[in-house]
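One chain is shown next in structure tokens, namely the form predicted on its own.
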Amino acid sequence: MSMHERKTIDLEQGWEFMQKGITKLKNILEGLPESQFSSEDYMMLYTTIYNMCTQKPPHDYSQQLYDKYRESFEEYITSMVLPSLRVKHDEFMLRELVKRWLNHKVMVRWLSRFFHYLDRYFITRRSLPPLNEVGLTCFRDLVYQEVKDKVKDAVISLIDREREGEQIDRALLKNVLDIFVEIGLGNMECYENDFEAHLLKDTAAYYSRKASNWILEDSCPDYMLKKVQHELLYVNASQLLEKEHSGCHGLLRDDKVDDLSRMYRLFCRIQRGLDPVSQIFKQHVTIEGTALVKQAEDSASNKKAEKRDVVGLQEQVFVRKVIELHDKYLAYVNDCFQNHSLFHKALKEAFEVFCNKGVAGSSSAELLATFCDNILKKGGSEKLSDEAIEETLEKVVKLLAYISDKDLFAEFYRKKLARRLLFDKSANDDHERSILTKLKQQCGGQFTSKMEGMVTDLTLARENQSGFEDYLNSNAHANPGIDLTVTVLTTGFWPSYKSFDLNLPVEMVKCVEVFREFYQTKTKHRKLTWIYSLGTCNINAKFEHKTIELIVTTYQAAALLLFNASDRLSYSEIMTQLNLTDDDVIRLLHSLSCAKYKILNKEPNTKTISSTDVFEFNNKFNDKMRRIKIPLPPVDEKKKVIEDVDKDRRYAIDASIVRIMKSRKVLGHQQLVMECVEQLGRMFKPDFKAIKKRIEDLITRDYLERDKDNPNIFRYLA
């Protein structure tokens, strides 16, 4: 069965039908008796254009219809609009212009709907001006260009009348000025060149005439009050602001709040008068913040010889001082400078300068994460009430907005959060959740999704442990004879930890097997990877004098349990039996034989561990406590965090480049780099060299290719 072919519409026949619709629209605009458009009318007009544009050549009339669309406006303007404006003057002409402009916008809106199919395909393919722009340009070229001088004179005349105390129609004035703005189609040139420049000139002339009259009529004090704003402030602004002891710098330095408020109120009356004030404010805040950084650097270097925790304390003090500085100058912006956006911008730019400087080898991202950790963990140096903690966390999150390496903060914070959660160091779960909510609001859901997952994991792990205990109670044969607590974590949420195949002592192997059997009753599709480096053990050590309970790490426990079977073991024997790296073995043996609690005796008796050392159990060890914790020196994780963040950044840059190229298909090098920086700027400031390196890598992996004629242009390979 053949399809019924559509009847071809010729140009004259189709345009005659369209002309009827356009005439009906004109009549409605002119206020003549005419019924409104029904949805059927609109569909018929739209369909006629659609059919005339989709006919096979030579009956595709897209270009002719595009031309006739413009001609419809030109014909209406020359026959109806211009004659009605030419016969009116002054305020009456302004009212007519406002009415005609509103009507014209309605006409553009309706006609562009009728001709919408042109906009979707023909105009896009030919890169022609869109229908909306064509319609508005007709008014600008034919009406605005003819009447703009008369309109400008009429508006300035109205303003002069108001200056003399007359009541004028302010709504009319606003509507006319809106035309000057809108006619520029997103550009302010028409307003600035055709109106603003003339208004400023007229204003100067007006006040010059007034001054001549005032000087004849007024007393000296009255005249001076009228001239003071121009002569004392505008003419001498820079000299006044830069006065050595009482200028803007001086007022900020001496905290002259009332004088700063007065300065703001006076200078805001002058055109661009606040620009130099905000610049001085920015300089002052930058200088104060940079001085804090230098002070912290000096304190940290002076304390290097002393304990590390003292250096850490100096850095805590530094963050606290930066928070206080922000509080102080934010209050200035809100109170003295009446919340003006110029001063908010100045404060932001000033803090961005010094908040991105490091102190004593630590980046500002690390310092903020450590500061939060100190507040949120048990036994931190910051002893605050719940309300004070909430307030401080709010302020820390505000400071984070100024830091460019937000991803670095996130990784440091995640590492410290993991330690708080896993070792039960968190002081309050509500505060943990509260700061995550604040970070989510500031940086988005992606920023906190892993951290929220960690907190949820701990809740699930507690439920999991209860299930394990029930399982042991109901399966007596499965009980390993050791109290066992296992925390099951989701790999994707937590920081990556080294996972070694530690040779567990037989006592512990049974525990692992029992838990694995229990876990398989719950799920068969998940693989358990044991992170022994995070485990802790309580073991009873029987010394000559008494039995002491030792709280140690799994590594330390595994090493000590070796001495149940042997009296003396060499370094190499311990290393082989544990299957650990040199670094880990040195760390754990140092903690057991060279630190405060010498559970093992070492030969030779030195303060360092070497591969030739021999160890034996110290049977004579004694301590007044019945339970002691033997700490394992922490590994400095800073280097690993930075490496992890660099790796994540490489993935983020790759993803950003591919996203941009997928949507743009072809793009120049400079533009690709700028778009990539803009996309990633919320989380970190990507290095141009790093972006270039990632582009080269994506080319080798066949995601992109260089243009054969221009090597600075890239193409996306689907």
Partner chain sequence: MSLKPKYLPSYFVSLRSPASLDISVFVSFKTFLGKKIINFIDPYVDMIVVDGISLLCTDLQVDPQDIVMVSVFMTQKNILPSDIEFEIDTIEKFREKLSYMRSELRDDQRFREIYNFSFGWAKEKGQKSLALETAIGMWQLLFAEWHWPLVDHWCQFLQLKHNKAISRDTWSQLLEFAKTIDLQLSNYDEEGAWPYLIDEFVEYLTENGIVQRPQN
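Here the structure is a predicted model, which means the values were calculated and not measured. Here the rigid core means the biggest group of C-alpha atoms that line up within 1.5 Å when the two forms are laid on top of each other. Numbering follows the first chain given and starts at 1. First, how it differs from the form predicted in complex with the partner chain.
After superposing the rigid core, the C-alpha of Gln679 moves by less than 2 Å between the two forms. A movement of the C-alpha atom of Gly481 falling short of 2 angstroms is seen between the two forms when the two forms are aligned on their rigid core.
Annotation: Cα of Arg659 displaced by less than 2 Å between the two forms, core superposition.
Write the structure block of the form predicted in complex with the partner chain for the protein whose form predicted on its own appears above.
For this one, just the chain is written down, with no partner chains and no other molecules.
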């Protein structure tokens, strides 16, 4: 077979032939009746292109064919694809798009085969976009650009509908999303910018609006699952959680317990996913607690304007509210957050923040102690059943765990306990012992040893008293003629009080003597210290109208007894004869002459005591009762308690530093401070400055020295 000279094909003629093939392809795509392509058809089309591209110039039509290749797509898209898409909407539009895209890919595949020869030489040589790319780009530029927003909206509304529980065509969804991916021809930009960003925004908004559909896994297409879990939860977790109205804060604020449980279950799947949730939980609890503090603070300052005689009531309410808050969020931790340690820690840290703030000049340690006192004393403001008391005490002790100044609580508690025990104000011995057991469990034996000693002391004192009464009965000559009850206490257990201050009236001096004799028959080498300030006396006062029994303190009694010898006494005479301080004298004279019962007449008759006042016995005094109690308001002990605690702390810090240095011999400053804080942390949170001062004091006292070369290092001097 010999090669014959090929006949030159001109453009028009060649293209006419190609056009037939393209029309056939379009008909097939449009589903019109058309026979399939045979391999001859294909061969002929390819050959035509080949021939047209290999003719000598000016008959090489490569460039023209390359352009016509593109125009074919453009023509098809403008005449067929776009009109069909424009008339459809929503899901139908999506279906059309998917179909059109599939068709388009088929068209690109076939056409690029027909024109394949262009790819091999012309395009390569000129570095033009290959045929496949040209085909797909046409769709992107003409179709995708026009419909992408509509498509995106349609897809998102489809997803939203599924979130609401509707069945949707997931295959369709997947196919549409594939378009977003494929249209990028290998890069994800289109997907990310035109769809994903919107979806994430929408999803965030959606889940903010409707927190009830947290279980995303069950409801989103598989395709989305991985993507969404990562993008939505992991990357956008904080944004989601912190949504103002329906993020984690919102759920906590609105007590959406179920939603919080769901949130927990969801976020615990992500690595470190619970960290931000627990942080928000902590913040939320802190804010609520701080608000309680603020509230109590406000009502305390309002109250100051009025009268101060209902002191403690606001504080009582405050502690109650804190307990309620704790109950509530502990339940959250246990239920919603499945007892996870992270949330226990968050709860603890939150309570530590506001529990250590204190209200209106009272530390929370004091408030808790006062709260306990109100529950445990007779006629306190809380009327509760035994069970409720037990339960409340349990909770108070739990709160104490958050208080850093446990030593301060102990000191206040001891003061109040002392008053309850000594003035017979304790409502129930079992409750007293029960709270001590609870405190012991939580804070250790050392914490409660003194308090337990106090309770025991009182039992012993009762035995002692009956011994004393027996002694008086058998030694008639010793009887002072006045009933005397003495409560003997162990010095170390009780708070410190002023002793031997008052100039005791002779009648009482006799009593003291008698008791001392009795006591010596029982014990040797024990020294009795008398604390008159804690004493109570029942005295008969003979007024003009009748005799009334007055229940007064020993101080008050001593003052009244002075008037057995003189009718009128000046302030300074009273003060000298009693041997008391101004504060005490003013306090007790006020109770006798300016308060409810005016046993003494004061000149001038004013509401306050001054050092120039003169007093006389009010013979005309009368009252319908036969027995009256004249209260003497206790001195505010707060300052002294705080001072005592401060002093104890200095010793505690000293001891701790010496203990540490004794074992370590040489230690850096920061480590020493840290270990010291750690050792003492169970009782109180030592202030760094205080530790520093103690270190310096120990240097002065030659327990420690600074290293010669490094002043940040201390050495123990044995």
